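To begin, one chain is listed below as structure tokens, in the form predicted on its own.
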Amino acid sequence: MKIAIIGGGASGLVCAIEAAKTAKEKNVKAEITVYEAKDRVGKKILATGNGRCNMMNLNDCNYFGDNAFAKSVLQKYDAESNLSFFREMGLYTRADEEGRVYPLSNQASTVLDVLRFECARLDVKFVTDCEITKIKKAENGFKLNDEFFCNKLVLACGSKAQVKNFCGYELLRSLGHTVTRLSPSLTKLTVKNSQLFKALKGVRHKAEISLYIDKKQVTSEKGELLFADYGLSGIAVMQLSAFVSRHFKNSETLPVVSIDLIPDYDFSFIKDTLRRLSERNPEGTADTLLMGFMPKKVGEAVLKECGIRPDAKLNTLGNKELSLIVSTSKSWRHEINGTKDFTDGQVVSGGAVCKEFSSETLESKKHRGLYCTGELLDVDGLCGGYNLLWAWSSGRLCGKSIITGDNR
């Protein structure tokens, strides 16, 4: 039996390993080939977790897209199952206080290496610099690029996130499968009136940011913000972007973010502090008021938002002005008019309609012998290892199912 896997990323590699292991256990003769468009497999793995590879998360998570489908797969191959899978190959891990799992080496290259070495041990073949752009049904299988034949085919080519040229969705459509509307996710947010942000470009500050859609609070995240001339970035913002991306698929109303620049202290404490500072140094200037709470440039932007000159004497600021400064610092509101494009997104919101595939095997309900796995499906999660967990779990389920059959 010839098995072709299009895509040598996280999901494709573990799919190949699981298929080869299962074939060996079941004494099934299987020739497994991974076709990769880039010059080597696993390049995206190297970039995950800022080069440290946030492999998975031990906490539960609701996925966007088809959450029920994702949960069905994850029940079969959960985080502990995947940890055992990697330990068997000699890779050991550590988990932080938020459940994020990293290799003990703290290097993404280690994760890729153990996967490559296991593929080599199991005689999985790699064909690199080979972009599959055409699939045809053939007798007892499929023909790829009018050149390669396989009995069973896995589409594990990921998504168009951070990829310039991507044809995975077209391959799916050519085989009669439906692809939902796509948008970048886990990405940066653009602000409608970003003029004030130009002076803040490159400034980082820890804050709490809440997202409001149609005047209802949807979610809130605490972490480091990175200001940019177009708007906002940073992990907390990327988490919010998952909700923003989904919203803009169905509505043109603008979400609003409310930034609490001083989340560790309440309104009364901050106001009392600012009043005390003003009384202590009445001839001082307004731009010194917030220096103990945030970077000077951010403080100056807050003053500008309040209509207060940074060189205004502190003895000219009354109760009204101090209250306005504090309220703005605790709830600096901005309308979000979009996200950055697919080249900036870590994942894609949308993909192949999951109901057209079996959640028990990931085999297509339209074509026997065709499978789909990983991010190509309409499943995406938040930052923190959830997307790689989905890649490992769906890839392994797919790999085993190819050999053991679907029992239909």
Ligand SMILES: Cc1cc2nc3c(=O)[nH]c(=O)nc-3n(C[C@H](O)[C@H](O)[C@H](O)COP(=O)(O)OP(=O)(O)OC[C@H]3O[C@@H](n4cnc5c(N)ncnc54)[C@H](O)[C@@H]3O)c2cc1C
Given for the second form:
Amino acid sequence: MKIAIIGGGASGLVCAIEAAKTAKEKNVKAEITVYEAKDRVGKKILATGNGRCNMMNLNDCNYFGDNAFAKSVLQKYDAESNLSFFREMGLYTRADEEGRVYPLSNQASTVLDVLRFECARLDVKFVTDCEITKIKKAENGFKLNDEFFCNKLVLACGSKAQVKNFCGYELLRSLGHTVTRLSPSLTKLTVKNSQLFKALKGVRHKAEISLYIDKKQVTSEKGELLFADYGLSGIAVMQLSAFVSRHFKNSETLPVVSIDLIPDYDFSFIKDTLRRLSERNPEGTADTLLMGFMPKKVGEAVLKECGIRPDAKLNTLGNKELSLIVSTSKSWRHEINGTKDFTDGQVVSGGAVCKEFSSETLESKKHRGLYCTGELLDVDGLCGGYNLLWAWSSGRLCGKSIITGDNR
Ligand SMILES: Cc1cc2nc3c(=O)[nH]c(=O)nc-3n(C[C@H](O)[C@H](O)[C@H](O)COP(=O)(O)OP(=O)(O)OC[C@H]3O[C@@H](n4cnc5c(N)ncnc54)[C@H](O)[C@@H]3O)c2cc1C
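Beyond the form predicted on its own, can we have the form predicted in complex with the ligand?
Zooming out: every chain and molecule, the one shown earlier first.
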């Protein structure tokens, strides 16, 4: 049996390994080839987790897109099962306090190396610099680029996140599959009135950021914010972008973020402190008030938002002004008018309609012998290792079921 896998990324490589291992176990003759558009396989893996590869997460999370489909697959291949899959190949890991799993080497290249070596051990063939742009049904299988024949075909092309030319969605459509609306996710947020942000470009500050959509709080994240001239970035913001991105698919109302710049202290403590500092140094200026709580530039932006001059004498600030400074610091609100584009997002929200594939085998319900895995399907998760977990689990389920016809 000839098996072709389009895409030598996270899910394609584990799919190849699981198929090859299962074929050996079951004494099935299988020739497995991974077709990869780039000059080598697994390049995206190298970029993950800032080069450290946040391989998975031990905590549970809901996925965007088809969560029920994702959960059904992840039940069969959960984080623990993926950890033993990697341990078997000699890769050991460490989890941090938030359940994020990294290789002990702290190097994404180790993850790719073990996968490559395992593919070599199992005789999986790689054809690199080979973008598959055309798939035709053929007798007993498929023809790729009018050149390569296979009996079973896996689409493991990933997504167009940070990819220049991507034809994965066209391949799906050419086979009669439906692709949902696509938008970039795990990306930066652009702020409608970003004038104040120009002066803050490059400033980092730990804060709590809450997202409101149609006046309802949707989620909240603590973490480091990175200010940019267009708006906001940083891990906490990327998490929020997953919700913003989905929202803009169906609505034009602008979400609002509320930033608590001093999350560790409450309103009355901060107000008492500011009053004490003002009384202590009445001739001092307003720009010194917040300096113990946040970077100077952020404090200046807060004063500007409140309409208070940075050189205003502290003895001119009354109860009203101090309250305004504290409430703005605790809840600095900004309308969000978009996200950065696909070249910026870590993943794509949207993809192949999952219901057109079996959650037991990942085989297409339209064409026997056609499978789809990983990010190409309409499943995406938050930052923290959930997207790679999905890639490993779906890839492995697919690899196994290609050989056995089911997930056993
Ligand atoms: C910068 C960055 C950092 C990230 N960090 C993390 C992280 O730390 N943890 C986490 O869980 N997730 C992370 N992600 C997301 C994660 O990398 C992806 O969700 C995951 O790699 C998806 O796996 P996949 O196999 O579906 O696709 P990919 O890993 O993208 O692999 C798809 C492969 O298919 C190839 N291909 C595409 N089309 C064709 C074609 N037509 N013909 C031949 N080959 C083709 C591509 O070149 C690619 O090699 C990150 C993403 C980015 C961009």
